[in-house]
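Only one chain is given next, in structure tokens, and it is the form predicted alone.
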Amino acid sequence: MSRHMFSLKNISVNYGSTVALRPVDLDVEPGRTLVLIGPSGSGKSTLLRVMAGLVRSDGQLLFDGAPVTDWRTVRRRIGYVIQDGGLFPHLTARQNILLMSRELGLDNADRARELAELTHLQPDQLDRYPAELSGGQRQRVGIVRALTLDPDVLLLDEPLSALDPIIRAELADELKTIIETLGKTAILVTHSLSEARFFSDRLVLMRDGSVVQEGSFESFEAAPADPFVTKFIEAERKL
């Protein structure tokens, strides 16, 4: 059996008398796309930045098998993209997504015209500055960083939601077909049923800070574990 790229056991975050994740217990599949979904304030972003390192947090964090005692070797192996690429607004799109290559001594440009070729990106557009460029290339540019130093995991932070609808269509497809293409582990956050649905049959809903219900869109309609999770897709369906 293969191992879990992340295993969650018992993780909750405090920030002083503020609960911002309760107890949580989840596993994360090796090649699959996991989707976090929820309302603002739900705990899905507090979640996916525990797994990124950018969150300490109490309980047992497991990484491909292992507890997790040196962030700095993890996360070489993780890609993290969040709303409009977060992007040095001083550097280049070409400076941007090789600039940790460049920290380590190593030559991805080649990997780097490729990756921008499968999102679709000019290569003059590598040239300028992100004030230069469109939401849509930004956030093209933001996931070609993540995936540069070819990591195993590439974690998702509403990537779409700053979008334009058509867009936001197109650069959905992009990506789940990089994701696909490349075997990559996925972890996306969304507050979007359909964006979820569309990326993954295995879906988290959460409010509170707590996992409400796990599993596929059918059976959150077929067995709600709570009234919340009918409210939510009747919610979805209104807009």
Contents of the next structure:
Amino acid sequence: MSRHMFSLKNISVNYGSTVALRPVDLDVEPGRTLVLIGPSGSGKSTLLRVMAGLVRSDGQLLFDGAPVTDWRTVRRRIGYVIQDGGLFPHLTARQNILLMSRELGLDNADRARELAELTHLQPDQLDRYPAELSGGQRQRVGIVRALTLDPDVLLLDEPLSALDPIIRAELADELKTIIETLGKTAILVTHSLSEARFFSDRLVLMRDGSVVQEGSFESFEAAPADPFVTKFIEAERKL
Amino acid sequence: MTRFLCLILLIMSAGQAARAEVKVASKAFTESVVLGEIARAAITARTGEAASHARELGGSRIVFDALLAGQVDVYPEYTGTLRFELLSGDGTVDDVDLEAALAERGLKMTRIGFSNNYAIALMPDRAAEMDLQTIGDLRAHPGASLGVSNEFLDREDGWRALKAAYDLPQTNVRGMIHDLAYRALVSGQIDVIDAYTTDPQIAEYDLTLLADDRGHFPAYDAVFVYRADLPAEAQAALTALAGSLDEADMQRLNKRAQIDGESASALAAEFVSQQTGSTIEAQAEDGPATRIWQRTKEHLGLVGIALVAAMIIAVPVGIAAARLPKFGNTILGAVGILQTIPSLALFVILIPLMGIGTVPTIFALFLYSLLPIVRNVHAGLTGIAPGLLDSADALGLSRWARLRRVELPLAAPTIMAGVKTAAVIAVGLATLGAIIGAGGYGQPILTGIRLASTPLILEGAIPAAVLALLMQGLFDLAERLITPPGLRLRQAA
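Shown: the form predicted alone; wanted: the form predicted together with its partner chain:
Time for the whole complex; same chain goes first.
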């Protein structure tokens, strides 16, 4: 059996007396896409941030089969994308993309160009500042930035939520193609069930800091583990 | 960091101490400045070496402490002030014991000859009309109106003590500014004022001074107080001045300086020439342009050094405050408290540690510059969107790289705004440095107040205002340059 990209055992997060994440077990297989889905405050983003080492957690976390001792080396194998791209406003798109390469003394200009092409970014757009780019362009730059160091894993926190429907559909296609073409492991957080279905047949539905059900959309429909699952599906259908 | 700053200050003070010239000082009123100039001219004439004169220092306590600390070698003082104010910690020092009390502190004194006592004065015709010769005679005129200086009205040994000593019945007593009391007296609005016996107005208006037949007022004999470790020749120059001026002489000198507008150094040169029988050149007075340029250099030096030092300390402290929230609150509170110390009080605290002049002034400006810079560094760093910091961390940037590449550029406009605030405040505050001999634009302001000369006051006030505006403009420009282009776009959008 192949090694899990992430293996979480009994992982929980507490901020003082507030529980953000109840103990969770989760395995992420390499080369597959996993979607964390749930309403606001369900702990899905917290779980993703645990996997990026941005949140201190209790329990056991293995990355590529080994416990993490130094997050900084692990993060070079992880690409992290947030809503609206999370670009640094004082740097141009290109400077954003190459920031970490520059820190490491790597020349990734060619790779940046290839990735930009893959995400349909125009070369002149790379020399603009985030404020001069549209929401979709910013998100594309964010994705390119995350991919520059050729990471094994992409962590995507609501990457499409801030976009209007047409751009969103376009970018969803591109993103799926990129993940498949480059053979990346991806973990995507969303509150949209249709988006979740589009990206993967392995969904993790969360509520109030715990996992409610894990499986494909079809299995959610056929065998809901909890009345909440049915309610969540119906709410999505209504709108 | 603090050690580094101390080092700068040490080097600067060492630079000052290296000049072994005799340092004369004076307080911020005309008689003191004239006497200071006389001491300087006499010492220069006798020793053939230049002596410096820190004019118009802000108050007896400041100059006396500087004398004790060796930052000043000699200044003119009054025995009454020494006994009741400066040495009051010793209990009431008898006039006879005064020299012994000074000797304990390594100081000596020479009596100049005249006394500058409190006196009760009237217009001569009014005195004749009311048939007044002594203070006691006032008992016969309970309706007489009095205008006394505010200080005299408040002091325990002032009006209340006088009233008790002579059983005076008057109730119509007003506190007023001394110079204005003279005007009210001359125009007949009040009958009686308190006066200092060397006031030039006494001679000018031929005022009648009432005799203190009960010996109520203590003697305020004018003396040069100086350090016992002063070179023998310089001491000889001062002792040669013993008894050289009587009250009438001093009144005339005060009149020529205060009312006729003659320069103190010219008067001193003339006086010392007569005393020693040799011709002494008055120190050449600079033209306004040279004077203003000199003051500008001094002022910029004070503000510039203080600001640079404040930035060196405040930026790292602000970063630490942003990183460690608990430490941050303590630090912000501490620099906030520093800001509330009144500048005059701060100077008095600093004099025993750093003496007078540029060093304590720069240090005070440095302390006052900390708050705006620390606070804005803290605000700039804590105001960055958490998503951006996550993105930086997730990229794998080290804490240092995150600070340098992301946080400081994003906080730069806010930090610059803090430095600008500090600079503008420092330009204004630096004018106060003149009261402890730091020079700058405060000097002409002090002289202008002393001589009631509006042009002189403006000679300090206008350049100070212009410099503050220049600073503002300069930092606005710097803020624009230092703001990363990407951020300027966002502000425009």
